[in-house]
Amino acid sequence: MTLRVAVVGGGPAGASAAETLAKAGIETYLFERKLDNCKPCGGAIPLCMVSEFALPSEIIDRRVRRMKMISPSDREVDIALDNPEEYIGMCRREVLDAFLRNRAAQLGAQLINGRVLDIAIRDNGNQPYTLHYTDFSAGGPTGIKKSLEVDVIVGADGANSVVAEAIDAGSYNYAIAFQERIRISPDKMKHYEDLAEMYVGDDVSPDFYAWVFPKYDHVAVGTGTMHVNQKKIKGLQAGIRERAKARIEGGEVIKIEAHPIPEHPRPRRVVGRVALVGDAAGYVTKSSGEGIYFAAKSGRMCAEAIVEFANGGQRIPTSNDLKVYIKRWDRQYGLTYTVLDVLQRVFYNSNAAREAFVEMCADKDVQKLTFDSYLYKTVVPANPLVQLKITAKTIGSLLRGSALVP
């Protein structure tokens, strides 16, 4: 027999499984609907991203190296990264999912491009799992429906998965990403030449934040809150765009995107021979938003585990097997995950609570703290003096904050 693995979604999680399978030697099918998909997403990536994923520099469009924290009453914390050699890297998610696909496809994986439709789940043995799909490639743009058997499946179909939906995963808490993509004037862009900006306040987000990121010709002007506030979101945009109206004024809209961003895990990630991924799994961080690298690292993760137990694709893994991936990701970045949830809660909640977030992120030992844990994806400890220093720090400028704002 020959393992046959279907990877469905085609973004940094399912392009860095297929990638790891099809290198090696397993019979693998990547789906996604959208070859040219723009994500709405800030396109931050850190550091130790470029080099575990051999990320070529003609797609990163800008290296930021400082920082701009703008607080509710516009008080303005610049942090820089001491380090030449360190930065954020900002991408299209155009340019970066294509080039991360396009690599799975040139290592073996056989790039389909097609929406799976349904899928048929059989729990009795080893039985294959049947997948209907739109081949988007032949019949015109309704394309012809075709179904194929597989053996395992990676569910790397995003916030709204067919695959989750499938084995019934179970829901989670989400949140609602809007972004304009804005070119703006050569002088204003200088602005923006290795600097992102952070906006935090109810008028820009009540439970979120909200930002400028800078881009290869243009600007990405966005925001995000609970899907509760869904309604609000337009205007919460149209907070973020006065905030920033003087550096992006006269700039032209060139695109307008939204999306669903998971906010937890979903309750089942693992189901019989069924695993799911990146967003899909509900990988996105609180705080900071984060999701392409944990995206990317969970696809390879469990794509690893598929190796690891198919004995040169001649065996078909189990489902505790695949369980074995959720096991190594909750204990490498479970940590992770809790902390940020903390800082959300603690700093999220309020005006008050956010200016103090703001003037915190002024001192140096928070920001190297926090750049580390970020460039690095570790969650860095503190020695005790620093940690005493930054816990103090913390308390006085939630004090203050509450002062500052009515």
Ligand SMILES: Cc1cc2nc3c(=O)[nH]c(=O)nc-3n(C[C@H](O)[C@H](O)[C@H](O)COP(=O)(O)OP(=O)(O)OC[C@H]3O[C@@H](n4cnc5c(N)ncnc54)[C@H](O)[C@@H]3O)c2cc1C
Contents of the next structure:
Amino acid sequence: MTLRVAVVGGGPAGASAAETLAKAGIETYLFERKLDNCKPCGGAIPLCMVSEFALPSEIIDRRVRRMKMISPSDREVDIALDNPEEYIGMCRREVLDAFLRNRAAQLGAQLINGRVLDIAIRDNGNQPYTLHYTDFSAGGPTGIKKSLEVDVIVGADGANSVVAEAIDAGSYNYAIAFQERIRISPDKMKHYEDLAEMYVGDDVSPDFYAWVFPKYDHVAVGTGTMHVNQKKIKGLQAGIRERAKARIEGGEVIKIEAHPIPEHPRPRRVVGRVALVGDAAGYVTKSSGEGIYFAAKSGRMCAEAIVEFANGGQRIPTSNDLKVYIKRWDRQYGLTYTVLDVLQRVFYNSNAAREAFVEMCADKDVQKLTFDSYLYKTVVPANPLVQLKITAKTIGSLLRGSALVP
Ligand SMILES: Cc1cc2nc3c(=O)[nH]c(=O)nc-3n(C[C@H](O)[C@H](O)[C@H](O)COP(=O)(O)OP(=O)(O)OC[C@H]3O[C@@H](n4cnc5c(N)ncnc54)[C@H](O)[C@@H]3O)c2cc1C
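Counterpart to the form predicted alone, namely the form predicted in complex with the ligand:
After this comes the whole thing, all chains and molecules, with the earlier chain placed first.
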């Protein structure tokens, strides 16, 4: 026998899974419904993604080295990276995704321009699963209906995953993000050369933050909120536009986009020989709303587990084999998700708490810890004195933020 794996979705999660599988010589089918897909996204990636995923420098449009945190009362705190080698990468998703996907194809994955419509999943021993899809590479814009039999499926098809639905993975809490791409004058664009802005306040989001991120030749201005507040999203977007008014005035809106952001892992991420990765699994972090790196990393880790148990493509991995990826994932990142969840609950829930949060960000040690954990995804423990100072500051901020002390 030869193991056949279908990866559904050609974003960072799916492309990275397909790359690892193809490199190991596994028969891999990578499905992407839209090869020029421009996923609604801020496009910010941490430095470690550039090296871990060997991204060439032309993928990075801008290198952000400064971050402005802006409190509800418009107090501004500037955070700068001291090391000139360090930066937050800003990229265009259509460029990043196409690069990762094409690399997987060059390594041997069969890239299919097709939309997976449904999957016949039954508890069927080692019998193959059947994917039904529309192939857009032939038959004009409507494509041709086809089917494919495979042994293992990786669901990397984003927040509205059909694979998650097919395996009854269960629902998750989600936020809704709204973003406008605005082309501003070159003069105004200079301000955002290497700077990203984060705004907090009831006017821009009751439970998240709003942003102005520099993109290739424009800025992305957006906000997010939990889906219970979905109806308020346009008002919140008006809020961030008002706050950033002086900086984006006269700009031309070139694109408006909205998309769900999963806020919690799905109740079931492996069912039978089907595993979910990236947004389909629910791997965006709270507080920061970061998901690109975690998507690519989870795709790779899931594929590594498949390769490990596939005996060079001669064995079909079992459900328990696939669950090894989940165990490793939760062990490596579980704490990160918990900490960022707590931070979001504590610091984004009232204007007083948000003021305290921005004030805390003025501290150099807090800045270093925050940047290090974002850029490298490993928290280097601070020395005990610094740790003590940060803890004391956090508690002080929390007390002030929750108005327990005036
Ligand atoms: C407004 C906004 C701003 C964001 N900003 C950032 C940011 O700055 N930094 C960051 O790290 N994260 C950000 N995120 C989160 C980030 O966009 C996601 O976490 C990331 O895209 C997840 O990658 P993925 O590969 O799991 O899924 P996706 O990127 O959603 O990719 C899924 C792919 O599957 C394809 N697909 C879907 N269904 C099918 C099907 N049935 N058949 C075939 N193909 C299919 C889609 O076309 C798509 O290409 C943002 C999210 C939003 C909404």
